[in-house]
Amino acid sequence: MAKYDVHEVMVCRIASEMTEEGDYVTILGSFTPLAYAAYMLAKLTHAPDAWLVGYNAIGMPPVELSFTGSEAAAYRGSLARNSFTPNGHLVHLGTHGLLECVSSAQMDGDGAINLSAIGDYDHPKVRLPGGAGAPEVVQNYRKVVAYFSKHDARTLCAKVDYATGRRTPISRDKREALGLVSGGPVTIVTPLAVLVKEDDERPFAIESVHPGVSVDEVVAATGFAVDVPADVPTTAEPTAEQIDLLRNRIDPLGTVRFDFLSGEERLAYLEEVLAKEWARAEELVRVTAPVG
């Protein structure tokens, strides 16, 4: 077994949600490296024909993650192009959406996500970015995966300060009765475990714990009640092939680490990554510059 980092366990678990069946579509939102890595990994392994839309590039190919190269690659390799609004109609509102990955500041036991404000909405302690399309998307996609760079009771909390969005109801029969998109549950992926909620009447249940993590640790770190099944399996370890693809082809610059850094540390790491991108870009100019 290859040595792996915990974020690679997370990427591989998220990637397993992405499938080709039914021609459902996944739209990439803001550059959230961990989710992007999962999409690219699925395209390069078990779901080569899965539909991805990045920027306005429909059917974009898998691309290497970078600040300065990903958009051009998505655009050059895409099969169709649209502006946001028709794409939103076709996929989000047209209920062709497959997998929505969100990473919010808080999530609670009802599955509400907070991307708006910590503290009082009108006088926030921290004003967050806002949810973009997430409030509609968590309602209209088949699967919702919330991922977090840390697993603690502040993040997975009893009640979010503000519900920017919430998949409701969650139970399949209730969704079908209301004419809402059926399909998958709400899944949470953290550095400790995978939690899943399929039934409005039941709490999130522990689906699996990552290698080396105990069930008690997960329960103690979660701010809402969780169901603990009699048998809790261990999350699948990444394969040597997955590790090789992630490190050497999908994310050789190491952008996935951004999801785990904040403030000054993040800026310092950003400088490092951008220095590598500059060196590669200069090489490109030298190679493509006209001779003489």
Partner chain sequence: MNKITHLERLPELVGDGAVVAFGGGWFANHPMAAVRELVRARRTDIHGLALLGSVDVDLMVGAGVLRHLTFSMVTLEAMGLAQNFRRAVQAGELPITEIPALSLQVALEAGGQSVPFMPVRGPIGSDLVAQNPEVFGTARTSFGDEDVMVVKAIRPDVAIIHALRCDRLGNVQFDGTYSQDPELAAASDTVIVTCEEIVDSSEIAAQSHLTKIPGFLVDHVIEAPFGAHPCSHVPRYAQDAWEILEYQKAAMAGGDAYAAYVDRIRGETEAEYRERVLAGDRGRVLAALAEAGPTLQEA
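Positions refer to the first chain, counted from 1. Take the two forms, superpose them, and find the largest set of C-alpha atoms that agree within 1.5 Å; that set is the rigid core. If you're wondering where the values come from, they're calculated on a predicted model, not measured in any experiment. First, how it differs from the form predicted on its own.
- For A279, the Cα coordinates differ by under 2 angstroms between the two forms after the core has been superposed.
Having seen the form predicted in complex with its partner chain, I'd like the form predicted on its own now, please.
Shown below: the chain alone.
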């Protein structure tokens, strides 16, 4: 087994959620590098024919993640292009969404997400960026997958300070009775474990713990009650092929690291990545320039 980092365990687990399901599509939503890497990994391995939409490029191919080249690469290899509003009608309101990961500041035991404010909404300690399309995603997509760079009681909390959105109801039979899209549980992926909730009347359950993590650590780090099955498996480790694809083809610049950095750290790292991209572009110009 090749040596791996925990974020690669998370990427591979999320990638397993992207499947080939008719005309349901996976969307590159707000800036979530770890999820982007997972989608590309799925396209390059077990789900080559799954529909992927990014930057309004429909049927985009897997691309290398970068800040200056990903968008152009997505359009160049796509089957069609659209604009934001028609895509919103087609996917969100047309209920053709399969998967679009959310990564909120808080999530509670009911599955509510908070992307709005920490503290009192009118006088917050921190004003967050807002939900954008996240409320529609968690309610109208077949699968709900949330990932977090930290697993602690501040993030997975007893009650969110503000509910930007939630999937309601969660139980498959209740959703089908109301004519709502169903297709899977609410899934949480963190650096410690995978949690799932598929019944409104039951808490999240521990689906698996990552290699080297104990069930007790997960329970202690979670701010709401969790069900602990009699046998909790270990999350699958990345294969050598998956690690090679992630490090050398999908994300050689390491954009996934942004999910694990503070705001100040992100600025410095952004400059570092952009410098690498600029240097690579200059080298490409040099080697392709006409001789003479």
